[in-house]
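Taking the form predicted alone, here's one chain by itself in C-alpha cells.
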Amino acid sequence: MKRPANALSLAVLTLLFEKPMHPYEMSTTLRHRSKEESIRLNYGSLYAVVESLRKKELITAREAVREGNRPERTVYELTAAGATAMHDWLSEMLRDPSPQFTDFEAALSLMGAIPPDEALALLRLRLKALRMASNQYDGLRAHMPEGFPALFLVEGDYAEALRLAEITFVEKLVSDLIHDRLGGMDVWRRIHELRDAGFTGEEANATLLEEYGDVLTWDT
C-alpha cells in the first residue's frame, strides 16, 4: 500500500499500536508529547485521517464510549493490515532518504527578486530567529531530569542538528553579502538598479544580456 504524505496518519496509527483511542484522546496525547513540533497537527486534519485509515480498513471502530456530560466518542483500533502498514512505512521513512522541498530553499532559489540589501537584512532576522530557537533548545534540555530516555526527545535533537546546521549556512551567506563574496553581486544589483529606474522586465533582462551575456549565457 501506498505511503500517505501526511505524517499524521502514521502517527495514529502508531498510536493504536500503543492502545485502542478516541481522536480526541489522539490529539491530546500527540500535543502532551509536543508531536506538532515535528508534525502538522490540527484537529480537523486528524478526523479526517481517522476516518480515511478507517475506510483502507487499516482501523476500525471498537466502541462508542460516553464521558459525563460530553458527546459520545467512537474508540478505534488497530487492524491487522494497520499494523502491517505501520511497519512498512515507518520502515521506509526511517530507511529512505527523501526530498523535503522547505520555504526557506525555495526562497533561495528565488532571492534574486528581493534587493540585496534588502535579502540581507531578512537573512540577520532569520539567523537571528535561528540562535534563539537554539537556545530555547538548549535550555529545555538543561532542564530535563537525570536519566531522561533519550528516545523522547530524538526528534528534537535531529531538528536541533538542522538548526545548527542552517545556522552555520546562514552565517556563511550573511558574510559573503557583507563582504561581497556571493558570486553574481553585481548582476543581482544590476537587476534592481534597473527595475528602479523603470526599466521593464523585457528592457532590462535585454540589457543584462547585453551587459552580462558572457556570464548569464551557457551551452548545455
Second form
2 protein chains.
Amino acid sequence: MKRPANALSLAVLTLLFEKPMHPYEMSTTLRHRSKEESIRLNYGSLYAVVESLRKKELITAREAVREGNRPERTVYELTAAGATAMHDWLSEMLRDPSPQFTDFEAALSLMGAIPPDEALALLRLRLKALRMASNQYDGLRAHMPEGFPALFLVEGDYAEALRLAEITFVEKLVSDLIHDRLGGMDVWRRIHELRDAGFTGEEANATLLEEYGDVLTWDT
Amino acid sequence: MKRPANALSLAVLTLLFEKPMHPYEMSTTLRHRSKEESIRLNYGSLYAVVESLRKKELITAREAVREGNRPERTVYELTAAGATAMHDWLSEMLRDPSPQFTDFEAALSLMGAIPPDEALALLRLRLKALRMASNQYDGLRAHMPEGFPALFLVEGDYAEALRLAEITFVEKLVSDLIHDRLGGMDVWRRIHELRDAGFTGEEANATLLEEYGDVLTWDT
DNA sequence: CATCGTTTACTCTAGTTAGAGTATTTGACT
DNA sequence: AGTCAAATACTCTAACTAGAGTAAACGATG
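Moving from the form predicted alone, what structure would you give for the form predicted together with another copy of the chain?
After this comes the whole thing, all chains and molecules, with the earlier chain placed first.
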C-alpha cells in the first residue's frame, strides 16, 4: 500500500482517529483549527481523498443520515487498517526528509533567464513581503490567549523558522548581486545584453563562448 | 492567462528561450544541469506540459524531423507571447512568496495523533538524516571545479539554508520534548494513555475535559 | 413576513500528474 | 560477429486535483 501523496489524506485519517465524521465536518474542523495553512484543502480533493481511502478500506461509510431537512450526510469511521496506516504514514513523514520542490527554489534555478538587475529588484520586493509576513506572524503569536498550548503552534513556528532562513538567504543574495560578488554574473549580464541587442539565444551563446570560452568550461 | 502551477512549465519556456528543442532534449538538458533536484521532472508531465503550452500558443511546433532511423522528434520554439509569459511568471515567482504546504509542516500539524515519546524518537531520526544530507551537500560544494559559477549553485545553497534552519528547529523541538517544555504535552501524553487503555476518541476527550477542563478552553 | 446573505453538504468536470510501457538504435565488450 | 546494456524518443492510462456549480435551509433584517 503506497502512502498518499496528499497530506489531506493523512489529515482525514487523524480526524477519524478522534471520532467518526462526515466530510463536510472534516473540512470545517480543519478550517477551525487553522490546518488549512499547513494542508491544502478544497472540496474536490477532500471528497476524492475520502472515496480513495474508502476503496482501500482504511475508512468505512457508517451511515447516511439526514438531519432535519438538510442534505444527506455520509459519516465515515476509521478501520483497524486505517489506524495502522495513519500511524505508519505520519511516522514516515516525521522521520524521513523528502525533497520538496518549492516554487522559489525552482525560480532561483531558472533566474538566469532574466537580467541580473531585474532579478535584484524582484528579490528586494520579495524581502519586503517576507518581512511583512514574518511581522504578521509575530503579532499573531504575541496575541495568543494565555496558556494556549505551544503544541498547536508548532507548524506555524516551523514555517516561521523557514521564513527567517529565507530572509537571511535572500539578504545575502541581494547583497552579493549589488556588489557583483556572485560568480558568473559577468556572463549572466552579458548574455542579456546580447539578447537585448537582438541576437538569438544561439548567436549569443556563440559570442559568449568566444568572449569567455576559457571561463565557461569546467571538468565535471 | 493563469500562470502554470507546475514549475516544469516555466523550465520548458526558459529552455526554449535559449534555443529551439524537442522534449527529449529538454529532459536531458534539465537532468544534465541538475535541475531535477529543484524541479520535478518526468516524461508524462513533460509531454503534457509541452502540449498545454502549445495549446496556449506560448510555444509552436517547428517541425518533426527524423534523424537517421531514430524515432521522430518534434522541435518546439518559443513564441513572442511565450517569451513574455516566461518573463512575467519567473518574475512573479521570484517576487511573491506563496504558501508552500510541505510534507513536514503537515506532519508537524498532525503530530498530536501519535504519542509524544514516539514523536520524539522519530524527530531524532529525522535530525540524523538531515545532518547527513547537509554534510553530503557540503562535500559536493567543496569538490566543485575551480571557478565554477556560484550562480549555478544558488538553488542548492537555498535548499541547504532551509535544511540548516530545519535542523535548528528540530533540535529545539527535540529538546523541548525531552524536558517536557512544550505547552500542551501533558494533555497530549494523557490522551494517548487513555486511547491505549482502550477508550474511544470521544470517551478519551470527555475524560480530558474533566481532568483538564479549565486548561482546555481559550477565548479565541 | 418577505428576502437576502451565509451555512450546510456535496457533485461535476476539465485539466494535471505520475509512472509504467514501447520500440528502436547505438556502442561496448566478448 | 553476436549480444547486452544504455540511450533515444516518446505514448498511454489511471489516478489525482482544483475550482466552479448546485441546492436546500437557516437566520438576520427591514
